[in-house]
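One chain comes next, on its own, written as structure tokens: the form predicted alone.
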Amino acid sequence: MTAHPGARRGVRIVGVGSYLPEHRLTNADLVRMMETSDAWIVQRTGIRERRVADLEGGETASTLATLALREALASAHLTPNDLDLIVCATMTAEMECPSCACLIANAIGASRAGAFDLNAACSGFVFGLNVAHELLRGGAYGTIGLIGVDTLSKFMRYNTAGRGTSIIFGDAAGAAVLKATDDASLGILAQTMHADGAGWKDIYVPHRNSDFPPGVTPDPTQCGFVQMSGASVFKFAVGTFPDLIQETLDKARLRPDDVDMYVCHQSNARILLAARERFGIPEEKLYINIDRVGNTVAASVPLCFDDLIKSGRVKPGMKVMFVAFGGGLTWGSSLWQI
């Protein structure tokens, strides 16, 4: 479909993909290389497995991410110069220049599409639907491919002094082909994007002495390597999750009970089951994959709506509501009509 400029239109999700590295970390691959249990991980967490890329073998988060964007272009019955724009969402970039999305843009061979990278850690993909319906809506494009990739493994360390971040992270990417349409009556009902900067210090990734926060000994050794307040981050992600979630009805004035599939972040089992709880979700409403693949950071959502997608649980007609919180710490959510 060509842009017109100034049109407002309706937004079709037209193609989905994803993309699992082969390598598993399992529970017992872990008992292995620290002081941990399999029982103490999924009580916890409720994770089994996780998949880790060949960081060494030249797995990258924009390899793993071209490969999601192929499937989901063939899935749309789109070639790559369909594609007008290219937004990817990660943390874990290879290098701070080019941005993965240039690498990715390269790799298909999308001669004639503008690319970015945007940065929002677990809640990137769902602010990505945001910001590209927004540019689809308003006509200034017609085609976006949007990824979500992270390989948080490159920031791990699979030893006891790193237990409390390897046990939860898993690589991966998902991506979804976004196309512009004149019925109007598809795409966003409602959305929020929110951040919190002054949690930054409760998740963070540092570089160098002065990364570390205010009341923090700068440690060295810890540089390069993910920092977590796993307890504050918990405390956040309990009182966010369902605010978020119940925010987003109030705007699009529905009841839990209307919307058909609830496609959610996975950052941990047990703060999905008390949405579940709080807001009397059917359990065929709200997927879980967090045990087979972990916390993906910005894949979580796409992989979660690949799966379902191709399970035939999400149909044209549903109401969906995509919702993640992460560092930042951001949280946000965008309710579809698709």
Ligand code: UT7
Second form
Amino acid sequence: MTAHPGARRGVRIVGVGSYLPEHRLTNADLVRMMETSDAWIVQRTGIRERRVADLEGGETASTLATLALREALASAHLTPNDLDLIVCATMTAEMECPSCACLIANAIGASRAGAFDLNAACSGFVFGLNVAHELLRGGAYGTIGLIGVDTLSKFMRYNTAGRGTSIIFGDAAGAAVLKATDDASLGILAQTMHADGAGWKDIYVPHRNSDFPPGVTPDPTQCGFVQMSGASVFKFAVGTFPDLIQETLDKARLRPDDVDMYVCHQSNARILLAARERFGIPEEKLYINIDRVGNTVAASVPLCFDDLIKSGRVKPGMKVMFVAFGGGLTWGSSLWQI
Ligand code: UT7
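Now that we've seen the form predicted alone, could you pull up the form predicted in complex with this ligand?
Shown next: the complete complex, the earlier chain at its head.
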């Protein structure tokens, strides 16, 4: 690829990969651990099973991410040293320092690449697509490895006190390799990134008493566990999701049926079905895998995309809209000509 100063470049997604931990946690397993039922979980969320990392055995965000990125590089026929940058979207890096991205760079031997994490909770991978795209199109970088990974199981209590969250979340990693190209028709047609910090208290992980929001009595036994106001997030998501799709379509001057595939954050099957109905999106154009993996936070969107590429349901020439929302609160979209 030749970069001409000032010339408009495009961006191609040249490889994808994913990794799911081996350990399956089914609804039947959860019924043995807490007061819940398969019917309650399926009816409220659409989830039947999720995967959980073997944290004691050394599985962490960076080990899951490393396997996903290796697969994405292999599918792109590239080596770790082809990467100029590694961006890891996660809210569950194993340590505050170093970043998960640096651990991944070390594990794959990407000695040339810059590396940093990006935290926008469930919106992280979509925000990462938008950021990576602009860095590539601007000409500063040629090839970027982007990973969405989370191991929320480390912030869960698998008992009745934690049943409001532990039934939903699963662990996973998904990755993509993005490359600048002289074909300016490829890449993002429209993108959005939003946040409403006032909604932070709807999903948070306190570490000390001072982290609890005003009006909530600090409870040290809750420190280290996800606190979620499920009903508030549900309401926010049901309203935001369709608005986000509409805003992105408007920006690109497209209609809902101009998009070949909607790759959406899997937070709850009911939220996805509501969006499908509102826009009259046919079933085959809005992928749902939440029944098998649960809500995998930043891994959710790349995991779906990997499934869709591998199964041949997404092919070059298509228009694909990535949509996500989550803690922060954050929400964003990325509409691609791939
Ligand atoms: O990625 C973004 C992050 N999060 C989300 O997208 C989550 C969005 N929210 C949701 O998906 C739903 O709010 C949930 C699935 C989390 C919860 O469903 P809900 O219909 O909002 O239930 P609720 O929290 O209002 O609870 C209803 C009842 C309560 O009992 P009472 O007070 O009515 O007696 C809960 O204690 O259901 C009870 N409950 C459960 N019962 C059986 C809560 N969790 C469970 C459970 N099994 N696992």
